[in-house]
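One chain comes next, on its own, written as structure tokens: the form predicted alone.
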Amino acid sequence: MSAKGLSIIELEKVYPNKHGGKPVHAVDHISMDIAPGEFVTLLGPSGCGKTTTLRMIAGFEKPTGGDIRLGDQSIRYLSPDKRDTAMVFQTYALFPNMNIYDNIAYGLKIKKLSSAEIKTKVMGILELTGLTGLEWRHTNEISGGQQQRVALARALVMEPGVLLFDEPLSNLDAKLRIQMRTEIRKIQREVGITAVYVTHDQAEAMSMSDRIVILKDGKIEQMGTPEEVYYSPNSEFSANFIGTANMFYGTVTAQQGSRLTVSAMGKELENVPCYRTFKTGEKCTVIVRPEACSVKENGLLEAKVILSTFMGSYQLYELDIDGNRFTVHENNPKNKHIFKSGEKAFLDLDIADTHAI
């Protein structure tokens, strides 16, 4: 299977407004390069443009502007069947009147391959996706997870240059979703295929992706590795969409390289990491993740405990500090002092784990 790179260049999709107002920019001049064999996830809330982008790559929607290049070829004007892509749909779109073997072989038969070649390819994909021995069952005789594997196998057997996923795990229960996202990533790496995956589930994006593209209102808000978008969000939107983020506001009093001194909540915080230049006196937002905070008997900021809940691997706290709410995940709480709701405590945080935007 030969993976191909994918380039999206100033891609745009505009829909007319049915009520006579301004046209709707579902996708607003986005650009990205996806390397051969890379797994890239388009992540964002409903209406952000992720599915529209995927459907334009697949050929199910026509772009208003821009270009899509697969390898060295522009595919913007090609029909879906002429593109070297395959899609795994949210609904699986399996044929209930066919057994698993025939579902997987369907596209190969359309391509008029010989029976012997079809059998070789289908049996190989059955083994790869863990479906060997089930090939003669019908799709209503297997579980949801197995149906998902059939949908994946049917796409993979076509040996596409790029594999597209449209929220393929949304119909599965939570435990099976975790299992299947691991399986999909494992198979994608084993085959080495380029993959573009659409989801609104941040855990899927974090666990599966080489890179995540966060979309907002048809534009790219941030693009980077899971570590980059989690630890170094470039906006409050990105910080809130990936994981849980505590935010507080301050004033920059000094900057030295990539470190700030920030006046916030009655304290002067030194060496706050940042990734752009600030002016003295400029307002900034400081972001810190819940697991980078601790609740102590003495610490940086005096707080009132609003909520204290045992979550097993961590104690969940909600703190109030002069009207600012902080969420804290105190990991491995077994042998730590547990504060109760209503008690006074202190929020402690490692400034190196904060991030100013």
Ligand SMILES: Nc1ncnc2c1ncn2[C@@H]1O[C@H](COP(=O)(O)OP(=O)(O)O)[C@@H](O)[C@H]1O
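We call the rigid core the largest set of C-alpha positions that still match within 1.5 Å between the two forms. Computed from a predicted model, the values in this text were never measured in an experiment. Positions refer to the first chain, counted from 1. First, how it differs from the form predicted in complex with the named molecule.
Once the rigid core is overlaid between the two forms, Lys334 does not reach a Cα shift of 2 Å, moving by less than that.
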Given for the second form:
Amino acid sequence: MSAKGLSIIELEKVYPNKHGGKPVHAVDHISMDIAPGEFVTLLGPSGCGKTTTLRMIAGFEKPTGGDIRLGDQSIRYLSPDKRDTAMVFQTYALFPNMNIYDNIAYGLKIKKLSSAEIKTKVMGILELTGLTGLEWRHTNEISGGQQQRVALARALVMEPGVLLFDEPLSNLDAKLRIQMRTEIRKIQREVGITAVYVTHDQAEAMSMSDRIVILKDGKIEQMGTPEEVYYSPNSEFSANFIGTANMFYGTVTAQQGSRLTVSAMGKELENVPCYRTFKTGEKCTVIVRPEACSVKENGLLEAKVILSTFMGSYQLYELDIDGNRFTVHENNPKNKHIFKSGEKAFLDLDIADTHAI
Ligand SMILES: Nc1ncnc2c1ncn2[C@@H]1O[C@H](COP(=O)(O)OP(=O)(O)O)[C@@H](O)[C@H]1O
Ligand SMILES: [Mg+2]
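Switch from the form predicted alone, shown above, to the form predicted in complex with the named molecule and output its structure.
Complete assembly follows, chain above in first position.
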């Protein structure tokens, strides 16, 4: 199997509005380069253009503009079967009148491989996906998780240059979904195949991806490794879409390289990390994650405890500071002082764990 790099260049899709309103800009000039063997996830809320992007890569949807390159070739004008892509659908789309073996062998038969070659490939993929022994069952005689594996096996057996997934785990129960994340990622790594994975589930994106592309209204909001998008979200949208984020608003009073002095909540906060140039007097948003904060008897900012809830691995606090709401996850609360709701306390945090946008 030869994994290929995938480049999306200024890709655009406009749907005419059948009901007379404005056309829908489903995908709005997005560009990205995906390396051979890389696992990239398109993440965003419903309607942000994930499926449309994936379907344009697969050739099920015609772009309005831009280009798609797989390996060293433009595939924009190729029919789906000529593209060297394979898709795993949310609904699995298995052939109900065929057994597992024939479902997986189907594409190879169309390619007119000999039955000996087909058998070798199908048996190999059955083993890789943990389906050995089920090959003669029909699709209604296996579980949802197993159907999902068959869908994956059927795509993998074609040895495509890139494997496309559209919310493949949505129909599984929560526990199986978490198990299948690891499973899919493990198989993808073993085979070394390039993968583009679509989900609206941030935990899925975080746990599986080499890189995450956050989409909003058909545009790329942010692209980066899970660590980059989690620790350095570049917008309030990204910060809220991945995990929980605390934000407060301030004014920049000075900048020294990648550090700001920010006047916020009656304090002068020094050495706030940042990734761009700010003007003096410019308004900014400071972001910090709940687990980087703690509630103390003394600390940076005076607060009132609004809510204090034992969550097992952490104590969940909601604080009010000057009308701003803060969420705090105090990890391993067993031997810590627990503040009750209604009590006065202080929010403490390390400025190095914040950043300004
Ligand atoms: N065939 C279509 N005709 C008109 N509008 C469409 C069509 N398919 C999708 N859209 C619109 O394009 C936008 C993006 O849709 P989609 O790519 O399915 O989003 P996602 O997969 O992120 O939920 C949405 O506003 C959706 O309503
Ligand atoms: Mg979709």
